[in-house]
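Just one chain follows, in the form predicted on its own, and it is written as structure tokens.
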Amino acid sequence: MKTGGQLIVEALEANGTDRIFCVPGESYLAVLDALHDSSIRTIVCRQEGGAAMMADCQGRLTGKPGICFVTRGPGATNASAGIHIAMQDSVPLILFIGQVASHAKEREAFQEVDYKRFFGDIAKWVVEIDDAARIPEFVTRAFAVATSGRPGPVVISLPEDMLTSEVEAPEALPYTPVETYPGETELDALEMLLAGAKRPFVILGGTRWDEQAVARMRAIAETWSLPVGCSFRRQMLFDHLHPNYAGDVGIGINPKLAAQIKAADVVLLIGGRMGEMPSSDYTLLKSPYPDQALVHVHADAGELGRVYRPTLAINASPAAFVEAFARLRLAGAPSWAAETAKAHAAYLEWSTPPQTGPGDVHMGPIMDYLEKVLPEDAILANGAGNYATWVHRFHRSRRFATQAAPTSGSMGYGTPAAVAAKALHPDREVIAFAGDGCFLMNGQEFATAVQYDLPIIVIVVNNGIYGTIRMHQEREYPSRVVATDLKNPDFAALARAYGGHGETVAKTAEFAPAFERARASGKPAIVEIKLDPEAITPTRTLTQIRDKA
């Protein structure tokens, strides 16, 4: 006889869980008690949104479900931000929620929420376990659902009395991973399309990649001389200094790259959905009927034909597809090789940062410095805001599993993601980028980094405004500023108050020594950059945007 709490932990162990992220609550004390005797590492966080984002980062970097536990009501609703990210980003995650006791349900009991209704549209599967004997079944199924097809979040509600009940239950078995392979008919059709192409283009996106699949894709690009772009915030899928890399297919795309994609006769989209942001509001690929012949490869059949009508639909995971693609052979030299070289040259020009700008701090030289000193396996995390342009456009990613950034555009992601990344890879450098507004949404997770001795470095780009919203505000309603100014704390002092290391950068030349002191401190650190709000983009100031409007 075992309690529901013990069965939950045993099922997690059976499915290979090595750590969980949580904010404790009395509704799942039985699980916490069972974790006391488990080898699973429990990382306690400061807010449920941060805990869920940490679990998302774990799933994003490993391909295995990140695990998060929160309490009922406010705990669950706080965690919903991380669930939305995991859904839009196709990241495997399992959220366990302590629920009110069974006898109190449907009475609007203390902190009661109907989780099937609340999470119904932002999770792959939502379930409540009423019988503790079925815990092994449901938990193993949750792992299967979270990782199969298009990965995503699963939410499991755990009534408090169910967790304390003692039952006999079968031993939990691990889930069986499901792979989807392309058929020979589809591969033959792909070979024929590429054989007749004059201007092909490859876009990599989505999840279900691994290091081997990325290496195979690189070899395929070399064999076929294919130009390759990475979808929005999926830059870690291709080496940016490889001669076949053409650039980031995302927000603020290089106009030369956009023109190349629009002029392509065959677009091979592997793994991605090509949503609103990477498609430039459905203009690079027109929905529902693209101008180009579209070969769409996706692990979930439900995504094929959902937004775009493809010329060729291939239901396969990226890893399985590139394994099969690598066996195809190109007859003769490709006619597009020279265009591939031009695309890479255009990318190198586009990704070279400007060296000047308004104010005393210039982000271009700072990015140049970071590119020189950061190792290739450094992990960069960020949330959302105009500050992220400097990372996405000017950081040249070299390795797989080095990027943690939400394609959903959620603010507040960078700091908790960096905590999770450092817990996962303590031997690698982990840098979080955040704007001042972005940092203060989940910046309290810096305390989690201090508690677990995880020496991340958070670069806070402080311009005293919600920058992206101000940019749009000045463009649409020039000089009518409302609700975008911020009065911020001393971020370096805040880092020291938490027990970390703090630095303030007011001039460009101060960044390098400040960053090196942060590195040498061995502590979680915040390096605050005081950026002039006029430096709203790498190429245009706020005044220029306002004057043009």
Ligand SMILES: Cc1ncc(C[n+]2csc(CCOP(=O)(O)OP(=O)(O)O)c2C)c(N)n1
Second form
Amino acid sequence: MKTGGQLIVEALEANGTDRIFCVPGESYLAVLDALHDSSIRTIVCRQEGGAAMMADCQGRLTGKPGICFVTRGPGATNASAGIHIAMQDSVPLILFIGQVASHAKEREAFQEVDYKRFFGDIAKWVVEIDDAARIPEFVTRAFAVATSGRPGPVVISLPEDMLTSEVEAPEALPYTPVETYPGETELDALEMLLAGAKRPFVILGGTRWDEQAVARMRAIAETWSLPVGCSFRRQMLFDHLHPNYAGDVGIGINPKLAAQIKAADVVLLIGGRMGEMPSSDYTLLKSPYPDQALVHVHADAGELGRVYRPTLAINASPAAFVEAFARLRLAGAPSWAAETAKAHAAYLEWSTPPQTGPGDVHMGPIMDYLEKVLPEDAILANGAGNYATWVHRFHRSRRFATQAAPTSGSMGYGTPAAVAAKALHPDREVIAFAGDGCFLMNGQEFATAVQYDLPIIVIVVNNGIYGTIRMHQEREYPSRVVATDLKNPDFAALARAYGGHGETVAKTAEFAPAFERARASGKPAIVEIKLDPEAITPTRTLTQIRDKA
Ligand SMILES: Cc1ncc(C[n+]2csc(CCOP(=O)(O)OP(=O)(O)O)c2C)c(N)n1
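Go ahead and give the structure of the form predicted together with the ligand, now that the form predicted on its own is out.
Expanding to the full complex; the earlier chain stays at the top.
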């Protein structure tokens, strides 16, 4: 006989879980108690949104579900921020929620929420376990659902009395990963399409990639001289210094790259959904009928033909697809090789930062410095804000599993993601970028970094405004500023108050020594950059935007 709490922990162990992120609650004490006897590492966080984002980052970097435990009601609603991110980003995650006891259900008991309804639209599957004997079945199924097809978050609600009940249950067996391979017919059709192509273009996106798949894709690009772009916030899928790399298909895309994609005759979209942001609001590829012949490769058949009618639909995971694609050969030399080289030259020009700008701190030289000193395997995390443009446009990503940024554009992601990344890879450098607005959405997880001795460096780009919104505001309603000014704390002092290391950078030249002191401190650190709010984009000032409105 075992308690529900013990069975949950055993099922997690059986499925290979080695850590969980949580905020405790009295609703799932029986699970916490079972964790006491387990080798699973428990990372206790400061807010459930941060905990869920950590689980998302774990899932994003490993391809295996990140695990998060929260309490009912307020815990679950806080965690929803991370669930939405995992959903939009196709990241495997399992959120366990302590639920009210069975006798109290449907009375709007203390902190009671109907999770099927609450999470219905932002989770892949939501289930409540009423019989502890079925825990092994449901937990293993949750792993299968979270990782198969298009991965995503699963929510499991755990009534309190179910967790304390003692039952006999079958042993939990690990989930069986499901692979989806392309068929010979699809590969023949792909070969034919590429044989007739004059201006092909490859866009990589989505999840279900791994290091080997990325290496295979690189070899394919070389064999076929294909120009390759990475979808919004999927830059870790292709080496940016590779001569076939054409650029980031994201927000504020290089106009030359946009023109190249629009003019392509065949677009090979591997793994991505080509949503509103990467498609520049459905203009690069038109929905539902693209101008280009679209080959769409996706692990979930439900995504094929959902937004774009593809010329050729291939239901396969990126990893399985590139394995098969690597076996195809082109007859003769590709006619587009010169265009591919030109596209890379255009990328290099686009990703070279300006060296000056308004104010005393210039982000261009700072990005140059980071590019020089950060190792190729450093992990960069960020949330949303105009500051992120500096990272996405000027960081030349080299390797797989080095990026953690939500395509949902959720603020507050960078700091918790960095904590999870550092816990996963203590030997690698982990840098979070945040705006002043972004940081304070989940900045309290800096305390988690201190608690677990995880020396992340958070670069807070402080311009004293919710910059992105101010930019839109000045463009749409010039000089009518509402709700976008911020009065901020002293971020370096805040870092020290938490027990970390703090630095303030008010001039460009101060950045390098400040960053090196942060690195040498061996502590979690915040490096605050005091950026002039006029430096709202790498190329335009707020005043220019206002004057042009
Ligand atoms: C959770 C969340 N809330 C609100 C927004 C809307 N939003 C997008 S960017 C932004 C401002 C970001 O400000 P900051 O982090 O200071 O960066 P900056 O743009 O100034 O560089 C806001 C409020 C969002 N994307 N996510």
